[in-house]
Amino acid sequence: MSLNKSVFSKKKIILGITASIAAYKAAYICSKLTGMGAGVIPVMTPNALNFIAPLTLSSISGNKTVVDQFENQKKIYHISLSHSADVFLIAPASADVISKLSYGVGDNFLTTSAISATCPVLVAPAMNESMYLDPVIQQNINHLKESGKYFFVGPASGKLACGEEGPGRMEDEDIIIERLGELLKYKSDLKGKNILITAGGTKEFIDPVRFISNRSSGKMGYALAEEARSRGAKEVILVSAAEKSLKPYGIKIVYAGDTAGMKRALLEYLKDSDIVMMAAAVSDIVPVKKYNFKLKKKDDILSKIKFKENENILELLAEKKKKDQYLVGFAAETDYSIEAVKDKLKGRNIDMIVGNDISTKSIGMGSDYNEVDLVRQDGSVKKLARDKKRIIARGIWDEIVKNLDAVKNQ
């Protein structure tokens, strides 16, 4: 293996086993692991004993080996272990598994740890070449990709235990460890920094009952707080103008539904953050005056409703930077162009803006799916194709811890 040791030392890890022939090989994993400094918890299925005797890994790794969907340790054990871990590894897993852990479906302890775990969960599937393929297991698979939260490594092709040769065979075990060791450094990309994030469109009031606001739903902004944290960030504010989104896990969440609301939550937690991420639509216009009563249509209504431009909060936050600060904007336009968003960058303070067109339906605003470019300071740009804002989202955060540890380096 190629992958400093050092990366497992004293680290958590849960090593959950399925119902395969390839049961046997999560000795080896857990072998290793255990010499490179690691604590193993070996968590088995009810169906898995049928391949391996708990008492194996539970003498390789040093700890109890948990199959009983109740096993409890004064805190609720699924939860107080799964939150405990740095990361968790589901070697082999059966098409039976993946498709529960799919659709939220926590029958025994493994699963319902899986799902409630907040690391990164490792999927090593291991199955008949004609199960890994059905159409549905697919599916499934790529549902759990597009969570964020859930990786695969393999399947290998090869021999199977049926005889059939295909893909479906479990991954080389020491690749395995290697892709485990990569996600360890993964999640303390962001170790000990505070990350600020907006998201949503704001509604500037007219009066009680009418507003001016935007399509935007949030999810972006949502993805990256959501990124950032499953990043080893310290802590992640998101200033939120979209409440009727679900609050993420593990996230402090500031409602702001208007420019102004936005802005002094900015303000209130800008010193301390590291890294800032504007993500939000904040609306270009603001109405003269608010009123405190609806305004009646038979009172001439029009010539009550005047606008005047919104002040640009990106703006006031790139003049109020400090040097070790990392700002980030975000550019929604219709007529887009690269170097439209380069343009924004001229002559002011701010590390990258992210450009997306959203004169189609299909990505940006309201989708589940985004499509971006990624504009340097230096004029560089790096597109990132279409995907789910999730998986968008951490090929910005890439990008960003990317160019962070190269200033580090300098």
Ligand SMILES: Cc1cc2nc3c(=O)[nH]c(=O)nc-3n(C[C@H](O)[C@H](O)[C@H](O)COP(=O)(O)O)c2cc1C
Second form
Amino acid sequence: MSLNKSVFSKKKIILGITASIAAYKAAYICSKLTGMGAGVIPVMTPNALNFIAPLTLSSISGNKTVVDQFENQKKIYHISLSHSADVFLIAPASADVISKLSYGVGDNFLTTSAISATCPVLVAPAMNESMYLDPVIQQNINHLKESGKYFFVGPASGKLACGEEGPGRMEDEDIIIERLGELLKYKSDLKGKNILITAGGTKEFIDPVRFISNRSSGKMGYALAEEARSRGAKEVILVSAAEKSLKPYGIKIVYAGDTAGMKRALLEYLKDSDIVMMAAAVSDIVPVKKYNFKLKKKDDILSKIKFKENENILELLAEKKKKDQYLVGFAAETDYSIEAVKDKLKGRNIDMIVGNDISTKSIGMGSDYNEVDLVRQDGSVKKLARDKKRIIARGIWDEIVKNLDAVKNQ
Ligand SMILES: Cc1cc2nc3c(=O)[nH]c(=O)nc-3n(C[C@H](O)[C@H](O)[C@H](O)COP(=O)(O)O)c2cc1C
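Switch over from the form predicted alone to the form predicted in complex with the ligand, please.
So here's everything in the complex, that chain up top.
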């Protein structure tokens, strides 16, 4: 096992411990992390007190173990603590705490802190096989994974404390620590980078009540923005036409409903951006004339509405793009082919196009799911299999980070 110890140095790690027989193993994890220079703050559920003494963890870490949600701690401690952490580890994680987090139940300090955490949360389940394989527990685990904030390590298969054998054993402590190290690295993948992303379908108004638009929901752009924030980007600006979407935490939203607004915002922020992703579905056609009064049916309405081809904002950005900026375009087609995506890249100053087939409603526009091809300027293609958009967003960023690293090491 290759463990880069320096990645833990001076990092603030919350170590959450729940009521499982494996709770005693948390002492080893705490000791190892502390030994590598991390500041470990142990947090226990009240039920976990039946399995291990808080004094053990306080003594090893040198920090007071937090249990009581309402103890007069520093000001609103569950928020200030979780917001200051680099990573949050829950090891062991009970079926109970996993399920509570899946439903957003914050009934003790550990669960409340995990809900408010803005850093990645690594969960190491530990439970009897029958509990782990229970369909509701599986559903709750998947729910947390798909959120993008929660990562899982294990469980391992083997002899369980109850004498049975099967999956449910908490993963080996050293493997948990190794995974934690990977997450700390992931968390600084985009450190110092300014990210500019567009999302949603533009609405091109004909008159004050009518417009032409498309089915784009903005979910892909929002997922990309959230993933960029999780990976430590300096600033994430989301130029959004999806005005009904919830504003994600830690992301600057600039609402831009139509092409003109989107173009204005992009030109304003382009200069200071390191990576630009055009995930919005900008209308291909716009009305020739925009009326400032509602057209009446009786006034020969059809003769008054004419459309023209819209300007290509991606092309505009490609022309303005500097050498050290990374530009990503998106292509969604019903007669989709990778060859057509490759053609779109040819001779254009675009680094990558994310292509997807929108001939079915189960992926792409409007759906929570996507399945994409990442086509690069050199013609290489990486396929990302169907998954929740947040997980697809992670795959897209993985590829970009890899490309940026390769350029840096040239
Ligand atoms: C001896 C014993 C061992 C237990 N081990 C586990 C376990 O490994 N995993 C688990 O999910 N629950 C286990 N439980 C059940 C939990 O302790 C119980 O669900 C508890 O409410 C969880 O509390 P918490 O999630 O707030 O820590 C165990 C219970 C007992 C009595």
